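Form predicted on its own, single chain, as structure tokens, below.
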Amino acid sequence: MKFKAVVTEDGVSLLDRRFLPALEKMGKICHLFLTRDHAFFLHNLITTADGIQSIAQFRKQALFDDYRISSQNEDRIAFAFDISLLLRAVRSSVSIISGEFGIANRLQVKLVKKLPPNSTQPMPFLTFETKGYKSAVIQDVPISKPLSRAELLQLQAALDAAQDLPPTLVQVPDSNRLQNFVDRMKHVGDLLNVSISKYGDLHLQISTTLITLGAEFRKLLVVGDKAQAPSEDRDLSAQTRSGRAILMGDAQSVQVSVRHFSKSLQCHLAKPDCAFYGIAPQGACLTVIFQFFIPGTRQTDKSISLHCRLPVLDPGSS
């Protein structure tokens, strides 16, 4: 199997700026999965580990230039590497390349086998080659070995199928907010349980015997399946409107951990111009969406995409 590409500016700046970033918040170990067309990074899609998936996709055009994959596996190639590894490279490559002339200059990346020092067995390695006016610096991070034809098949399979997305989605443009709360929240307890209703309603509460801390955000804008809110819900407070919407059908309600919902919105490192949430039929987890846009534009960015299925620790009711 083979790989070889260079990392454009746009690339560099989207990886050391912004996704890296954030995915370090998701977990130390990612999987890379490199097709003919899309690079992916992804969190616990294939483990047993009880923590967030999170998916970044991106089109080959927006991270490379002369982008060459083949393998036996229909020139898809996958493995496990650590995160933070791979972010101390770019960030040193991108210093090495501006402290010359500036990053018009090429970062090439490759999978190689290299022998380790004290080592008898060859090893795999994403290499990065900085070519700079005086000097070439090359930098190995290690990887695990490439994962196997029914390991990404598999694989693929959990990708799929954490691409479904839930009946009704609300907008919330402003995260300040959101990350003001679970501020407050981590204080208070472990288990935030979170409704989310057709009419555009998203309800946080968090409840221990001795304090109950709620945050309700109403009138969001709603993709997907909508309603119309009941007049006399008017007068009424957040926790019987809730709880009348899911009586109704018109809401669902899940419980997560505080610390997953926390960690969730480290995303936001990555510069999304919004995000959206939902829940997945059943309850089977609490998904968040992030959005980003052309600059300049308000037309969603197509090459780009991130999102966070949160397991569910109770699926509440609907």
Second form
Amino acid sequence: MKFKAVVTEDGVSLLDRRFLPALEKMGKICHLFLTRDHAFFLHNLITTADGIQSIAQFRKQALFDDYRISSQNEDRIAFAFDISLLLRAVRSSVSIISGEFGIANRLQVKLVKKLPPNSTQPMPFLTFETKGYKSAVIQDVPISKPLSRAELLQLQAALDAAQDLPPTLVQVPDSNRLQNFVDRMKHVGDLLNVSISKYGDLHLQISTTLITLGAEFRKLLVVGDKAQAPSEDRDLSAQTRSGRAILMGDAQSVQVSVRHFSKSLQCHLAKPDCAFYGIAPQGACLTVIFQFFIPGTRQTDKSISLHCRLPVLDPGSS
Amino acid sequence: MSSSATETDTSDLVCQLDNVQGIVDALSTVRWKRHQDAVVELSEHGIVLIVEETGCLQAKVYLQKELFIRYEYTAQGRPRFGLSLGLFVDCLNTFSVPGHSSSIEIQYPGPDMQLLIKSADSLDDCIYAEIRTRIPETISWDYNFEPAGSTPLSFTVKSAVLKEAIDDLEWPGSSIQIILKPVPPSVTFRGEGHGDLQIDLMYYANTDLLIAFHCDHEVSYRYKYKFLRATTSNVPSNVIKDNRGSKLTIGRGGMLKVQHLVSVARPSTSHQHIDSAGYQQPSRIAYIEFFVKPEEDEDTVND
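What does the same protein look like in the form predicted in complex with its partner chain, given that the last one was the form predicted on its own?
What follows is the entire complex, opening with the chain shown before.
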């Protein structure tokens, strides 16, 4: 089992300034899954069923140069690691690279087995080696034992299952404002009802015995199945409106944890260009898809993708 | 957006407000614990919110109708209802957008006697809330504040100074004595417990500290530290930064009244209005009053 690559300058900035800070918010432990062409950072895919799943996918060229991988599992390797340690290693490498007039500096990453101090058992590490003009710094990030063939297949199956697209997606209006709102909403209750209609309405509501607090965003951009909003809807309250849309089969509603929803908004640290919410068929989960554009254009950058799946606490009505 | 004409017709009160954060600040000031019940009283003059700690401490927030951009009161008598203060504050807080002056509409009662709140900013986005109200518990009215004599016993001190003094007294803790002396005109806070700490505010020594002082004879009363602390500990930091004066008055029987002013003016955007008047419109102030009963065992000078 071998893995060795050079992290490109773009790759470093993608990881250091955008993805790792965002993914760190999703959870401490993350799986890195490397294949011949892709690198995936995965949260909660095979561990807990009640956590928020996040899937960040990079084409190898988006992060690496000189990418070499080989293993007996069709050249696939996966292991778990503490994301804050990886972030620290990348950060300090950045400071070395930028401190020494870049260019010739190379950040090499490889999988190694080493004997840690005071131990007789060799342990796996992801090693970052920064070669500067005058110095070389090596950082070892401890990782889990690489996944066995069975575990790897399980991870691959979970990953394949997590790729389904909701039939209707609505574009999140102003994510900062939404984040701010949801963060304050957290004080009022724990369970959030999310309903999404084909008309482009996103309706969030917390309801407890003492209070009902909700927000409705209308006329959002819809991707996928859409429908014309009935004209008599205009003068109704948000609750009545979404209730009617659900009855007519034009909307779906699920209940998720407010904390998960707020976490999913934290993905904005990865600086996506836009974000869409949608409910998977049969209300299996609430999916949020982040879209990245090729810098300077409005074309989707297909080499990077990020999406989260929020577990549904109650199947709700569909 | 949801209210139809009929709903509005049957409401005791429909009012609109353009500075949610100001109201959140005012209400937060009297929130001294997480779960706290409040009684709200509506009248043609405005809204009064009252909170109480069994028999020792009471606080009132006065939101006069001048704070609202619309205030339509149609009730007979003065409707009163109970609600959870914490929930009310947390809920109002979700309507407040940093950097914007968010506008909301408050309506009471809803079809199920709820307090209804909704954002009134945009047509395509809306935030709404319905808070369940309760039949109010009876408020003990023995907080009727009466002046101690012909001249009031009072002093006005910068809010930040008052807060700092009371925070410092945490160390001796338990019971705090407040002494007002006409000669030399001064206010003394004295704490005795794990140690002794005395804080003197001299009227003539520093006019920045004590803004006003009225006292014709020496008085001294003891108050429980935790109640005294409740009068300043929850004043939001931006209100402390405004550093208006807080007025403390000692009434008959040693009842202490602490008054704070919280600005509910529209944030910065309307600078020219403030400048042209030279100061912020006085009508855009929420008044907050705390009443603290003195400790019973008196061994000090009384009136």
